[in-house]
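The chain below stands alone and is given in structure tokens; this is the form predicted alone.
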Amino acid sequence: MRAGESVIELAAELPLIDHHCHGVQTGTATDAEVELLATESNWPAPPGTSVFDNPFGITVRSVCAPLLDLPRHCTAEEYLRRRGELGGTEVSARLLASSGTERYLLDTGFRASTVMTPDEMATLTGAATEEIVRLEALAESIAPGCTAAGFASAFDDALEAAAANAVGVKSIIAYRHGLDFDPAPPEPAQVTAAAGRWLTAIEAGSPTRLADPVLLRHLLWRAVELRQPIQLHVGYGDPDIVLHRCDPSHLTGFAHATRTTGARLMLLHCYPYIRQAAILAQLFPHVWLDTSSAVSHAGPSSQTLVRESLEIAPMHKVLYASDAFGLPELYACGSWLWRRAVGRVLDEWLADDLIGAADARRYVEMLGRGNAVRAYGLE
């Protein structure tokens, strides 16, 4: 660190690796779309209210407004009007550039037709962009024409092909079932029977949405064999979740079962179970965590979340992520809030002489990019 430099200043300049995010929306979002993308809810704010009075919306009007040539703390109406004037491409270019992100790892398995591909994100931002394969979406893509007996083999082929061009995979078993699943891999006969039930239901007109716990476990264990990072949604998310079943402490058995496999378990979001995730990251050598989307949606209070993630987890096990989807404000605010929080926490440690200047610099670099380089093999 330079003489007199604070950790906040150092954090503000650091190029980040966003290890978990999605593509930004293509085209220009309507005001109603912006309001929905700014929350994890599936439904608009009640009449007479706006998500711009949520913690995230407050941050947008503070942090993003000047980037769009508006005064800080402008009204929601002023912000949306200016957004429409500039158009989606210009807004996205400005806000993503402000995030200071040098590399994006994109989960491409959610509403892929509405957001930019990795190549499109790379073109827009000039940043390296890699793919994370969503297991459930991959399985759903091969369901048409698949037989129960052939499902396991067909998924293996699809996973091998997809993983060849990706740096990791992701499971949303927390959404589809919960983290309180049987940690053992299912037997082949169980997989075939479960695939038969699922495919029969699809043929009868049911959605292809994969929620069978046996098949979800099978996908997860096939991913373990790749010896790559496996991202796992934890805690806070959209209304599909049953929150108490997304507590990462339910993963203890799975962590034991996978400890020596070479797989890495990347716990995402983690709110309100940040401390539970941090305990697992301390206890198990292959468990990591971030606070991603929870930081953006906590807005002014996000420093509390980042502080919790650093209470007990080793510094080499915590990563930066935005979990931004669609809305470029999520990338900009996620970065700004995280830098502010990490800088303030480490500045306190530095002022209390708990760390030295060399450690402060090293920790900021580890948290913002170095840990992701090591976890995903991005050298």
Contents of the next structure:
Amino acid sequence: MRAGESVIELAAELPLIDHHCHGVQTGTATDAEVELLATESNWPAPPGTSVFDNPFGITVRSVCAPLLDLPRHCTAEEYLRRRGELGGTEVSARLLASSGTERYLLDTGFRASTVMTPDEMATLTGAATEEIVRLEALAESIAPGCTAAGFASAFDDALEAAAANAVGVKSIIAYRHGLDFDPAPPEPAQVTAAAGRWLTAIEAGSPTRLADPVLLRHLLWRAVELRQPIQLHVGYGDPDIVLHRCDPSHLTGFAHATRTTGARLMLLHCYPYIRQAAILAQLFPHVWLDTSSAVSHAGPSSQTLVRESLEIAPMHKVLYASDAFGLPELYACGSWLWRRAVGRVLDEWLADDLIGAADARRYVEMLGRGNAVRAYGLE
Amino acid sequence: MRAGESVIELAAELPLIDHHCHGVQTGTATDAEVELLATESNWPAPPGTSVFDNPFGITVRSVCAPLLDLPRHCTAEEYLRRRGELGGTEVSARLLASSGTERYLLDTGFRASTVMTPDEMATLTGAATEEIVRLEALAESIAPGCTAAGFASAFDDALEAAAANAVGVKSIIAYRHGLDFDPAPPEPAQVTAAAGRWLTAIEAGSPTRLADPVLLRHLLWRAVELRQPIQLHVGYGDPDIVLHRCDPSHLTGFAHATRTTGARLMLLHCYPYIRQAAILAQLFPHVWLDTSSAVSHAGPSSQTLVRESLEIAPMHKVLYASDAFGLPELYACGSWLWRRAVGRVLDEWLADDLIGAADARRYVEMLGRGNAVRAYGLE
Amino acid sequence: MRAGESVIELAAELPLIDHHCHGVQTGTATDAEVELLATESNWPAPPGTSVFDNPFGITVRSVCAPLLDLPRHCTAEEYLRRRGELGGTEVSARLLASSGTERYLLDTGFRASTVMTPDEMATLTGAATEEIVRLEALAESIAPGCTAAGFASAFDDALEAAAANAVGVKSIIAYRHGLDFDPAPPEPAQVTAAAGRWLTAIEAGSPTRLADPVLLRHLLWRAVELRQPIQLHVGYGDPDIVLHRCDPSHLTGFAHATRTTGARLMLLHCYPYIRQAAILAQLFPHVWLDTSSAVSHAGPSSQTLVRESLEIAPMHKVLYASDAFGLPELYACGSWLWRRAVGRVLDEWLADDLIGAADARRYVEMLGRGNAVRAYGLE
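Mind sharing the form predicted together with another copy of the chain? What's above is the form predicted alone.
Once more the chain from above appears, this time first in line as the rest of the complex follows.
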């Protein structure tokens, strides 16, 4: 750093690797769609209230408004009107450009038809894009044509093909069961039996949604064989989750079981269990964490969360991500809030003379991109 | 706000609605009674120590002392002596007036004979008062005269009568069982059988204390039918509680089951699960939270708790409460600490330019009274 | 305090009682040993990374480097080279002297052959030393010669002898089982049966490691009879632990069962359950807590942890400890970080006029040594 320079300034200019996010919306969202994409809730805000009074909505009206030529702290109505005037593509282009992201690692397995593909994201932003394969979505995509006996090998084939074009996989076992699963791999006979039950139910008209714990564990263990990063949803998310079952300390046995396999466990979001995740990241050489979506949704308070992620975790184990889905404001605010938070925390450490300038420069680069490069083998 | 005005100043002058508290003591408490009312413990502090060195006691000696004509930071002995000189009524009048409360919502079901009724509170303070019906106390009051088969309808009648004069109900299922209860309503036959066991035990000389989970759930579900606010004790309280069983994420299933019923769930205190409660308040349109008693007991550190309550919850879902019981210092400190904390947090947001002055004004009013008006339908 | 003096200055000069730590290493550790002693992980940091980029390692390079004649913020390589030049004894002498500890309470039951005895620690530092008896290590030391029927009385004899020279005992039931144990004492017949199973396994070649929950509870209850402080590992530790089972709220039943026995429960470390531990310390007259090892491992962020320990606990229930084992840097950083944190928190309370100077002086002395004197009956 030059004399007088702060980490906040360094952090503001750093090209970021967003190691976990989704595509931005295609087309122009309606006002009601914007309100729903701006919260983890599945339902509209109560009558007389607005999601623009959530911490994230407050941040949008403050940080994104000027990027759309509006004054800071405009009203929700003003923001939505201007958004509609500009149209989805222009709004996305402006807001994603503001994020300063040099590379997006994109989970392509969630409501894929409504958001841009990795190629479309690359075209829109000029950034590099990589793919992350969502295990459950992959299994659901091949299930209809399978027999019980054939499911395991069909999934292996599909995973091998998908992984060839990807830099990692993702599991949402937290949503479908909880992180309190049996950490051992299931026996093949158990997998066949579970596949039989699932496929029979699908044929009988049930939705293909995969929630069987044996199959969820099977998918995870097949991913372990790939010796790649495995992203795991942890903690806060939409109302499908039972939060205490998403405490990452339930992953302790799985972390022991996978420590020497070559697989890496990337704990996503982690709120409010950031400290639990950071403890695992200190204890286990193959565990990383981020605070991603929780940073956006905590808005003005987000530095508290980033500060917790840096409390006890090694500096080489914390990653940047936006976890943005659909709404371009999530990429813009996720990046802006994270840069501000990391800069402030490291500036405090500098002011306390607990780190020097050389370490400060090194750490902000590691947190924003270097750790992702090492964890995913990107370069 | 006028130029140069801070949210702290706005917050200091705002009339508050205390959506959850109890009556203040009648008569003059002895020194030993004061020490026990000033902590959630059930036992005196160890020999050689004093509750006036708890964070709440520290705050009393700082904030309440001048209201009783003492210097700030007086000793415990000086404080108790002056308190005795003035007498309970004068102490209550001064301290409750300092709280700036325009309306009290009073839980009348806990040790009611030792504290003022809503009418007495109104007379003492000049504020409006409303009643909250404690479900378990109501059931215990009617149990002695019931048969097993008659209990359910007798409770319905009693609840209908009580609710007619009340603005909401309260459940202490957290104390009597834990929040990890079966979220579904019990079957009528189960309720009759459970009532039979309870009433037989009472006749055999057991205390009437209701702790049967079937009956506790039945009471809750009868309250759901009222389509009113249901206050739920969450987290920190006296030693009867097993804390991890009072994590509000155990309420996820009940929140799903009640979402469209018209009932509202008001999560009280929530410490140390404030974040878990705030997440539910974001996800579910019918969930609110406060930090009430924990703010008083955290004293000098209470802004950390208020800050957490505003981390991820919508601004329209966080409420003010003192949860004061008996001791007038709890109303005074609860209000003073909460005003200071909310003011500081919003002033920081202002200083960061993440909110503007119009939002700051709007939010402090919502947090201190407007949200309670909407949640309870008060005006 | 004199005019203009801060609590930080007072805290920096206060002689400390370190109520929970271990002996410092004998001899000179290799670089690899230093790296492993500097983390709770059991395995080296991933290739390309170093434990000197953990929050604790950062603190070592900042705080300890000048004590070894190096510039602040030196590199890991520079630090290790200088450490080797000086040799283990000189490094230990300098770093332990910097801690300003007047008395060490030493857990002698963990890898005792690799660290100094209490007498050696006293000789090295000039401080007083006391012994804490580790229950499980004591049982393991006598097991080989016992019969099932004779185990209980042999343990009683060994405990009586060991306690005669000690000021307290320690249990690691959190590591060996979890804190979610049955709070009642086991029946004698259960103890005999469990001892039989354990001793048979040892004779058959199993390691002597005691993990049977009946025996672990028996040891605890024998310790209760001593009417002494019982240190309990809580929360964060090495990878043997399943974190959520080390939440101290699982101890609620045990706290009730022991409240009037004369035993005292000293909750160690407690991270990330500091608030849960502090709540128990407020509720139960015989419960204390510290933040010890977590403070060292949180390095630059450690004041957040100390602040939480002072949030709701009585000021007479929080203790200082380093939990240092082997590595002299742990004593130096544990002390330095704790002094800084306590000083900052109390200075903020002073600045807010929520405490006065007399209380500030009194509290910093209580936290650093007075509370330990009372809890352990040291003077």
